[in-house]
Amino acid sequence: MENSYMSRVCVTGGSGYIGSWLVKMLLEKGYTVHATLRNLGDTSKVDLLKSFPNADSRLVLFQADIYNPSEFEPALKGCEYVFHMATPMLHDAQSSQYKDTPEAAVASVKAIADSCIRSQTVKRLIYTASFMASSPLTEDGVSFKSCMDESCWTPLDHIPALQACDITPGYTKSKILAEKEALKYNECENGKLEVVTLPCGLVAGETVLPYVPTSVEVLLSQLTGNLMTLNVIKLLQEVWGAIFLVHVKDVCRAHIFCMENPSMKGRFLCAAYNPTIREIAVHFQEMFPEYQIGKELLEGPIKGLECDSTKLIKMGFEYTYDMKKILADSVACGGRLGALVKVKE
C-alpha cells in the first residue's frame, strides 16, 4: 500500500492476546492506529499498548465497551480500515440492553459497520472470525463434510458437544451469527464499505500479554495436563475433525494483508496446519522429552481432516510459521509465563 504511513487505522479489542500483537504490527509498520478498550483506567492494559515502539507518536486509545456500540464512533473518525476484534464474552442480562451474548455480538457488528459507512472515510471493516463458526460437520451433526472450506458453517443445533467447549455460553453461537451479519455488508447495493471475515483456528505462538492465553493454555494442555483445556482440545478434534493450528503472528500478517489489499471482502479461512492432538502430542513427545505426555494422546486418529485455506493464499498471502515453530513459541511463552512445569530432567 503506498503512503502507508499516511493511513489511519482502528482495532478494536486492542488489549486482547491478537489485538496486542496487531497493534504492535501496525505501529511497527508505520500506522497511526485508534485503539479500543473497554476500560482506560486499567493501567497495566493502557501502559502495555503504550511501551510499543511509535506509541508516543501514532498510537491513540479509546475507551469503548461492545455493550454500547455507539462508543466505538469516536475511535472510527479518521480512519480508513477498522480491525473488529473485540467481542462479548461475560453476559450479564441484568445490566445489559442485549438478552444474550449472540444478540450483543450482531448489534455490535451492526453498529460498527454502519459507523463505518456513516465515517464516509472507511474503506474496509475486517472482522475476526473463529474456526467455531465453521465446523465441517455436516447439517445433521454425524458425520464430516470431505474438506473444510469457506462454505463451512457450524450446524450449532445439531452439536451439544460444541456447548461443552465454548469458553462462555453463546461464545459460537455469536461468532456464527456476527459473522454472517457482517458479511451482508458485502451485498449491500450501494458497496459503501468492503468486509472481510477471517475466520481463525487455534491461534497460538508467543504473547506480549503478561498471562498465558487462552488458546495457548488449550494448546499446552498435552503439557501441562490441566483437565479443563485438555477436554477443551479434545472436543475441538470432535467439532473440526483435526485441530486447525496458526500462529498468532500469520494471523496477525494476515488481517494486514486484507487491509493492504487494493480491493477484497469475503470470507476467508485462515489456519496454517491441520494436525490431529495424537500428531501434535508425537512432535512434542519429540521436541521436549522433558514433559510427560499422557498415553491416550499417543492415540487416536493419525490424520486430520483437510483444510482448504487456498482461498487467502491465492490472494497472495504466505505463512510464515511452520508447525514446529508454532509449537516452540507456545511452550516458550507458557515456560516464560511459569504455566509449564518440567517433570523429567
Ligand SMILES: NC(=O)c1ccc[n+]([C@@H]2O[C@H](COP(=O)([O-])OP(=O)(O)OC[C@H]3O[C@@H](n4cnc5c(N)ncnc54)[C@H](OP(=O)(O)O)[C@@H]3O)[C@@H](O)[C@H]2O)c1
Second form
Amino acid sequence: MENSYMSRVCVTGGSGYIGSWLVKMLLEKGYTVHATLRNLGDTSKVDLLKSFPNADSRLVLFQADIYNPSEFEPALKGCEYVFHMATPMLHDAQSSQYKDTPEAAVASVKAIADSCIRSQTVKRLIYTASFMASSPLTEDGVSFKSCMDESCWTPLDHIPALQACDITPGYTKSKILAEKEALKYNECENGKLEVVTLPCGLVAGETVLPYVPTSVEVLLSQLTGNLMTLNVIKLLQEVWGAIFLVHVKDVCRAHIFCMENPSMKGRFLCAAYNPTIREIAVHFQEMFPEYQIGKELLEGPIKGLECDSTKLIKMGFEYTYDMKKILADSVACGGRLGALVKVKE
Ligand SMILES: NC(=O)c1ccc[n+]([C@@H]2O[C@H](COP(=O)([O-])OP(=O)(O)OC[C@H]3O[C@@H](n4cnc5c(N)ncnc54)[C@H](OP(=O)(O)O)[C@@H]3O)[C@@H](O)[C@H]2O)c1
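Can you give me the structure for the form predicted together with this ligand, which would complement the form predicted alone we have just seen?
Now the complete complex, all chains and molecules, led by this one.
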C-alpha cells in the first residue's frame, strides 16, 4: 500500500539487523523514513543505509542514543508512525543517569512515547519486543504452560538460568519492563497514541549488513560449534520450550502490517515455527550434509512447545517464509560472510 498522506515514519535503531531490512522495505514501498543510529560518523553504517533504493530522496538520518533519550525527539518530528527497535545490548558504564540497561530501555520508551504524544502527528508507536519477555514457564518457573500466547510474561525471578546468564546482562529484564511500559500508554484516558508491541521469536535469514547478525549466529551455532552462541540457543529452548523461529523479512512485513492497519493496538506475538534444537539439527543435517553437526544436538526433546500466534494472523497477517527457507537463508548468509566451514564438498 502506498500511503500518500503523511507517509513519514521513524525507525530507531535503523542500522541494526532487523532495522536495516525494515528501512530498506519501507523505502521500497515509498515511505519517507527517519532512521536513527548512534553515530552518524560511522560511515560503514551510514553508507549502507544511503545505498538503499530511494534513499537519496526519502531517507533522513538522525543521531540518537538511548542513554540520552531526548535525542530521539527531532527524529520523530512530522512522523505518523514510529518503530522503536533500538535496544541497549550493553550498559554504558559512563552513564550517571541509568544504573543498567533495563533502566535505560524503559526511559527510552517513556521519552519516545511522550515525544510521540507531544508531536501531535504520531498516531502509532510500534515497539519491537522479544519472546524473551513472554516465556511460557509457569509463575514458579518449574514447568511449562500448555502453549505460549500473549498472556505469557517471563517469570524472571524464578528462572535461575536467566539470572546466571542472559543473552547480554539485563537483556530479558529490559525487554519485559520496556514492553510493559509501552503497553501502559494504551491505558491512558483520552490517549490518542496507539501502541503495538510485537514480541518476536528468534529472527533469522539473510542480512544486508556486512557481518553475520547475532541472532543468525545463534541459529547457526549448530553448524559453527561456537560455544557462546550454542549456550544461547540452549538457553532459548530452556526458557521457551522450543526455538520459536521467524524470518527477518516476515518480521519486517509484520511491523509494516501493524503500521498499515487502520487501527491497531496491544500485544501480538510474531513467530512462525516452533522446532526444537533437535528438529533443527535434523533439518540442517539433511539439507546441508557438507557441514558437521554436534551429536548431542541430535538428542533432546523432539517436539517443541506450541505457540499460539494466531492473534496477528486473525488480523490478516500471513507468514511467507517456511522453516526450511529460514534455515537455508541463514546458512547462505553465514556461508557468504565466511562464518561456516565445510567438512566435505
Ligand atoms: N534478532 C532477534 O532475534 C530479535 C528477537 C526478538 C526481538 N528483537 C529485538 O529487535 C530489535 C533489533 O534487534 P536486532 O536483532 O536487529 O539487533 P542489532 O542488530 O544488534 O540492533 C540493535 C540496534 O540497537 C541499537 N542500539 C544499541 N544500543 C543503543 C543505544 N544505547 N542507543 C541507541 N541505539 C542503540 C543499535 O544501534 P547502532 O547501530 O547505532 O549501534 C542497533 O541498531 C531489538 O529491540 C531486539 O530486542 C530481536
